[in-house]
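Single chain ahead, written as structure tokens, the form predicted on its own.
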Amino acid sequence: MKKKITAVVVGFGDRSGIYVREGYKHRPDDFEVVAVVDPDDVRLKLAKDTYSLEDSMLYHSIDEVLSQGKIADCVINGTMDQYHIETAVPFLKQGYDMLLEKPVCNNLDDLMMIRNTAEEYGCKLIICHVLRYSPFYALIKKIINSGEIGTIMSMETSERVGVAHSSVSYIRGKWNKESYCGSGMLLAKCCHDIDLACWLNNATKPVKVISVGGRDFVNPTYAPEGAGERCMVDCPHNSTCKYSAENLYIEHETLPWLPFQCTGRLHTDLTEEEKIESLKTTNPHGVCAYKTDMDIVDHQTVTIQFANGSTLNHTMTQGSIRAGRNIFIQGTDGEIEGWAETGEFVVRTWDYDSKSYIEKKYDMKAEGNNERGHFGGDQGIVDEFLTLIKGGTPSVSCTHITDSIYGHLCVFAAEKSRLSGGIPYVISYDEGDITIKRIDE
């Protein structure tokens, strides 16, 4: 029997922890973590205790691991966005296959460097666009590939980021400043959605992008009248505001591992009194949501034109009451419409006899495929990655790194367009050389 796939985990945070857990849970005979790199001693201790690692296999920097040569088959890279270029390229040059958390990076030059390095050194590089690997989106892709709805004409998608997720990650959290994490809202959150569109429509390539949006509503102008600086200190709206820190993080313990990372301790080791004290004093998650130092958008719309004339229109909103993703795909011979959170979608085709349409319904939730992380995508991508390394045949969800960068190109172009007031930007391809320019340049 072939040996287990061994992995070095670089950045033992939330996402890489999930991928490791999925590997041990669903592929225990195929997967083993042999080393973890993280500058945080708390995270290293958690990795040690969880996976029975020796102290000698816990590292504070990648240089300590790289100096030993190749000690495993692959790397699970879960570092923050701005560290991907410096943590991915050295391991790829040592021949490690890699599961790399999205986004790949935050600019075109680094994107090309990572892609070219993976190709030059023959590495399997899978980007964690986990929604591709969920049964919901994978089945939609298979139906498109079957030709049932013909050629894609247009797509409409939306990403409604809910109150809790918006607050803990993007309004108050560690992705709330592009100047810190290196990624705007579209790249940090919606590179999933733009990737999905480019993958579903990858019979063609994106060529033109237009975008508008801004931080126009989650700002001091829209703060409730008389709002204080901290929810639990001086705000009269603490018991009624949808962004109340007390309601989200104390009463309902929403996404509890995120709002207390700044304490330097695991949330499970903190008492309620300690959590309250942090929210009242130094914790950024205790600041009024409307008065944070956030510099990313709270809403944005992106329009993409593909080389064959087909289009995508995607809308992102923060602080949505009902969170979730919608999708509508119009083809030349039919259409697909669905709501990812329910796991339900329909395929409609024309019925010549009745002069109406025939509708086929699909329910992934009923089949038990929509309850796991990212609608099953977290497990799906780990299964796919391990299968690929062991020499298996990739599924429809898994594509070469070249195919996985189109969504990033669209995001880079969209941000340029938004910052220029909605001027279209054009993506050009010339024998592997890619450029993004204003349409009037």
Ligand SMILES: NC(=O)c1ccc[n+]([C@@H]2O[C@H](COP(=O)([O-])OP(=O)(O)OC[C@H]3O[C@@H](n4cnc5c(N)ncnc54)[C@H](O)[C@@H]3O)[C@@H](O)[C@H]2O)c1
The other form holds:
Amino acid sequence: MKKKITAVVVGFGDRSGIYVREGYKHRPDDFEVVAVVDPDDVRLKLAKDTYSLEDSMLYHSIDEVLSQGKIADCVINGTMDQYHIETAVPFLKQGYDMLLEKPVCNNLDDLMMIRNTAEEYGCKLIICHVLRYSPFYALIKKIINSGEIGTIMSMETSERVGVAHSSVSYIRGKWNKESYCGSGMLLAKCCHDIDLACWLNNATKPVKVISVGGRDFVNPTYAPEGAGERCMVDCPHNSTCKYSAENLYIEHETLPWLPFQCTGRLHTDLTEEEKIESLKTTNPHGVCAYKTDMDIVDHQTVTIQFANGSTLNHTMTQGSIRAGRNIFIQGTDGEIEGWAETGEFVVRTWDYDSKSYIEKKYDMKAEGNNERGHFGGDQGIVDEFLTLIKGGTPSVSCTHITDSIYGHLCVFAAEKSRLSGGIPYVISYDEGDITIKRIDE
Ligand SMILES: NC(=O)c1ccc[n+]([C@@H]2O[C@H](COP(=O)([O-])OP(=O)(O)OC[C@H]3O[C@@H](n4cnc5c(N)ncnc54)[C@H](O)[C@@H]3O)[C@@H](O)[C@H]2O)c1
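Given the form predicted on its own, corresponding form predicted together with the ligand:
Now the full complex is given, and it begins with the chain already shown.
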């Protein structure tokens, strides 16, 4: 019988749960969980019940696993942002290959340290920039690599974070405070977009970054007149406001696993009455969206210049009416324009005879990709990870740490720029010694 790849799951939350499910579903002959670590008994029980695990395979702390030496081939690390470094590095030092959620960390020193540790201990460290593995972005990358649009001159991307997602994750949710989770909005959300741009344009490297943005609109000044403190308690706009907690979490049950995580129970175990009571009392998701304790931005724009002069402009907005990501890439010989949410993009090249353009259309949703997590990226990354561990060849999408640092570098530089009022920051690469400095330093 073929030997399966064995995995320790560190943090059995939403994301790890998805990777484990994808592993068992699509690579059942290759993949097996041998241990789950999570301080939360509810999550351990969920893992046990879902995958019929023995009690001896469940742990409350990583030290209990680490003390046994290397007990599996790899680690799936799906802890929250602020725990990545402390839960990842000790396993790398024991030689585990690792699938690590993004963002890797929130500062340059930690990024270099984790990259160097993976290198020193010979680990395959794959970062969950899952969108690279979606057929939509992977095909765009292959077209760029084919030379069809020439050399990239400029890229325009936007991430419009929709009302429901903004509300549950960033305005009221567990990523709403950098001071708590360690990530600002750009790092938590748009590290995907900036990573995509650096990867699509990886014939060169990012060297200069400028950014502006702030919490300028989702704040008390813009609350509807007479807004209360809690939607379902004292707000006259509860039945009309786009952020109404009742509308989002009770009537439409959008992203239902997130707003009730704070109760310490699974949302499927809560009655509607219990959910309402929680939103009316202690649940942060019941607070007026304009009056939360969010300390991250509600809009931000980033400009990046690459070493060959090419540029990226990326804009993020929270509370967008039509959610989604779009992309426009101008090359020296052609252009690509697409909208990830519909799975459609076009490639335009110049036609000498008609003095106009020829347009080729691609529809990735026709193959069902857009119904799958991250447009197929969640399955794609698990496939890649298992293939790499087995000694297979990396795909065009491969998010190995060595190739995943560039987006993070840009995000770190962008945040420095934003906080300095838009002063450019420069990224220098001196034989592996990477620095980020103000342009006038
Ligand atoms: N790739 C993506 O597109 C994507 C999407 C959403 C979230 N994320 C990232 O995935 C990560 C996890 O997010 P989530 O929503 O699944 O979080 P979650 O809160 O659902 O899961 C985290 C789990 O880690 C456990 N945990 C906490 N401390 C631990 C420790 N010391 N050791 C072991 N387990 C510990 C928690 O109890 C929890 O069960 C975050 O970094 C997040 O930013 C990535």
